[in-house]
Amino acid sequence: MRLLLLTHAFNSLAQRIFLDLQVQGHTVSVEFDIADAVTEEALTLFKPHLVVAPFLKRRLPEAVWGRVPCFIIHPGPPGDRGPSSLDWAIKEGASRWGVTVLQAEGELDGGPVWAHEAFAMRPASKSSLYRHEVTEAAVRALGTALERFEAGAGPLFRPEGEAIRARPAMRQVDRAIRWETDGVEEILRKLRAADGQPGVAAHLFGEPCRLYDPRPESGAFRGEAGQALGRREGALLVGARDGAFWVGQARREGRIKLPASQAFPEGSAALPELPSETGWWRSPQDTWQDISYEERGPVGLLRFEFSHGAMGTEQCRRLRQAVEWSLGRPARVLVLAGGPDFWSNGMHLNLIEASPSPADASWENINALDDLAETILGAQDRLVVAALQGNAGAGGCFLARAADEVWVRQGVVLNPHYKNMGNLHGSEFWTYLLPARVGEAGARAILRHRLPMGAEEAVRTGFYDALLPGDPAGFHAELARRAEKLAGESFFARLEAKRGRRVADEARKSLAAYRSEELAEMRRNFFGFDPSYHVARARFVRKDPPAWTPRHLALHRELGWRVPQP
């Protein structure tokens, strides 16, 4: 079928439906929500049998929904209605949420089920569960609602009395924290249910600002309620009644959304710096460390989980003394594990616009990634596996190509592809790694393509090396027995066929020149006469709403395009 893609932003759960499409055998082009005539003209170009709705953030007119069958993807179970079902949910602890997907009509959310899909909720925040177990649960929905329309079925059926919950909009009122009374755990429930948008409304160091990224804290930490007692790697501990919580990132009136403790620098400076109790080892206890590092027999695994994916200058260099220090460790094979949400998505955006120079802060950040790449390269003594669990994008996925072996989790969305970013040319050795994996026109192809990657198709071109279940549980039993097995009889073998490799690779051009090389054409990006990277960091770290979908999404807007004949 030709289905068209209506979506208010490409996000993680558009980009997933999008590539599942297309495996299924799908035409699929996208159209962003901008306004009823840009979608009535995307129809008339495009003349979809159907279109698919994941991301809205308006009702769609009749003049769409009477004209074409609409799907709309509906973070909640069938009779929930209403923009923030998933906020409500996670704020008032449900144990059980789902996915409906249902046919648009006048009233909003209120069309006939098509199909649904339910799972089960786990504490974590909503940009988290709708990664995992909303994308999940609406690739699977979505699935059987065209199975059935493309069969000429009907819908399952319209929820009615009882069945329909209707709620409004979560107001900030509704996610107020209410510091004499409220306990850590309902402090977490309303900050979960408001990370990544819109974050909670509050006051740190007597200004106003909005809390995003938390983390709950078991230790002995004891405070007065709804102010910061101690900093930890770009995070804030804040006091509650009963104890203690983390707060990964705030944004204050007026500015960007920052690491909490660089968001308020100067009241920041003043608290104690709280290190974790054991390093980068894994802590006992549960409180928030951003590096970890765990040791199972002769595989040790070290977790990096930032948020968004984003490795500032900072981050960069301690990841890096963490990779070395466990370079040191007696086990054979090292895994960088990242984050169950992100492998990596390269530099950090935000906090390059933040600086005083963000050209000079580009530079900075991109030579600490290539710090890191260079020193996950040059680890001859053991094999280094890169396993994505989580998203990666831009140089995140090319830092990954330094390890020995990636292993990437089925659902896995990739952008390995710089030049969404104003055209950036990119770093981290890609020109050394990528067309010794996918050959020169493979490597153009990738970095030319601009769309999503699966891990599928990772895998297939070669770009990463194995597919791994797509569950939590069966990825990481996976990972566990294919590290094990890496570090066993074939070890030696293995190792000294990539010392060999390494020596001649060397011998033909060094590393040093494909850095400078690249570096050479980074420079011309942050510093010379062209703003277009510049100009696209900043629109995407204010959010600013798109003027137009890009042609690269948008088939239907293509020069030469016709719709098929039967």
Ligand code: COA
Given for the second form:
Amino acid sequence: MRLLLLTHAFNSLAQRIFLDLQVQGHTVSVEFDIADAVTEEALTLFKPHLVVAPFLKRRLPEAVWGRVPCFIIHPGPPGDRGPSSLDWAIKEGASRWGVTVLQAEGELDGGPVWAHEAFAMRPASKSSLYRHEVTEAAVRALGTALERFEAGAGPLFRPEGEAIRARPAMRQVDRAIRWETDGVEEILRKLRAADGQPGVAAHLFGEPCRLYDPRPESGAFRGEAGQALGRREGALLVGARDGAFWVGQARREGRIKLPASQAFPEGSAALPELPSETGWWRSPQDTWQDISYEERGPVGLLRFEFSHGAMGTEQCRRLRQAVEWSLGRPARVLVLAGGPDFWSNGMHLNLIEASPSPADASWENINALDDLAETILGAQDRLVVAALQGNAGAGGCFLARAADEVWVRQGVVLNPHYKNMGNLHGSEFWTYLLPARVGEAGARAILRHRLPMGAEEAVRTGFYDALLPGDPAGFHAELARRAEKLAGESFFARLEAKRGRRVADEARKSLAAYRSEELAEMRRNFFGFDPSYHVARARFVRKDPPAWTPRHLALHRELGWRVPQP
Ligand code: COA
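I have the form predicted on its own already, so could you send the form predicted together with the named molecule?
Okay, now the whole complex, with that chain kicking things off.
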């Protein structure tokens, strides 16, 4: 079928659906929901059999749903209606939730249901649930709905009467923290229901702001409710009536989202630094620990859970220290496990944007990333695995390649290219690492492609090495099994082969040479006369709404596009 993805943004869910539909053999084109006239033009050009809408922020006009059947993916169970479904479910502590594929009609979310899937809720942020449970349920439900559609079967049913539950958009008054009465659990639910957008309006250091990225703290910290009590690695510990919790990110009015302590540099400087009591070791307690290490027999597991997968200069430096420290441990295999939602999205674009000199800050950040990559490449007395449970983008995809093996969870969406960020050349030794895996032409194709890449494709093309199960439990079990096997009998032979390869490669062309060539290009991107990167970054961090659909997504707008004749 010809399927038009109509979406507010090409977000992670839209990307995953785009990839899955292509794998299923459909011809997929994308149009951003910018203006009704533009959508109608897309229908005329593409003549889709069906419109699939994974992420809309407004109602579709009749001129669209009256012309072509439109499947809306709604993040709620059948009968649920409204733009804040997941927010209400989290805030109210629902134990199960769902995703419905319904056909658009006059009333918002009011059409007949073609498929639905349910899932158990986790105590996690809205964006984490969206990236995992909602995405997996949406993919399954859409698959069922498409099968029915192709088979000529109609919708399943139309929710009526008491089955309909229309909820309004959640407002900041609904999200407001009542510091006198709300306990930590209640506060965490409110913050999770608003993460990553729109955050919860509050005050820190007497200034209005939005709070994001909450984590529990089970230690004995006590302090005035609503007051910042201390800081740790960019996060702020905030007091509550019955304990304390961490706020990872904050946004002051009229500014961009930043690590909370960097959003309030003056106020935070006066607070005590509260280092993790366990150092790099993973704490058995609930606490803020963005980097943590644990050992299971011959396998060391280094997690780094950076908000948004963004890795600023300081985070890269600390992660490098943690890698160096881990390399002093006896484990034979070091697994770089990233976080559950992201492995890495490369440089921290918000921190760069907020700095007095974004060009200098970009330069520092890319050098810190390259230092980290070099440390990983230099680990010559053990095998290093990058295990991607969460998505990765730009430099993050190539940083992972610095490990000896890259294992990726099925369902992970990769964006291994830099071009969408103002034609960045990119570094992280991709000019060394990529051709060795996919050849010169393959490397150029990956960088030029600009489109998301599924985990299967990454493994099929040799960019990454193994596909691990999609469900988190299966992923961790297989990761542990494979890592232990790697540490087993053929360990020394593999290690010797690795050392030999590195020595031979270095003799052919040094790492320093690759690095300086890549950085010469990056220097031009940061300090040169072409401002594309600075413009693209500013638009990205300010979340400027798109004015048109990028040409590489809108197949129907390509020169020479013709609707295939039946
Ligand atoms: N720096 C700062 N913030 C970043 C980031 C980065 N490198 N990458 C992602 N984020 C933030 C987004 O702004 C968004 O924030 P929000 O919750 O406040 O809205 C959040 O992480 C999730 O990102 P989003 O774009 O919604 O996720 P996605 O899964 O839909 O898209 C990417 C993933 C990788 C395609 C997209 O995030 C991206 O292009 N990131 C930039 C990558 C890059 O160019 N890095 C620099 C070169 S090394």
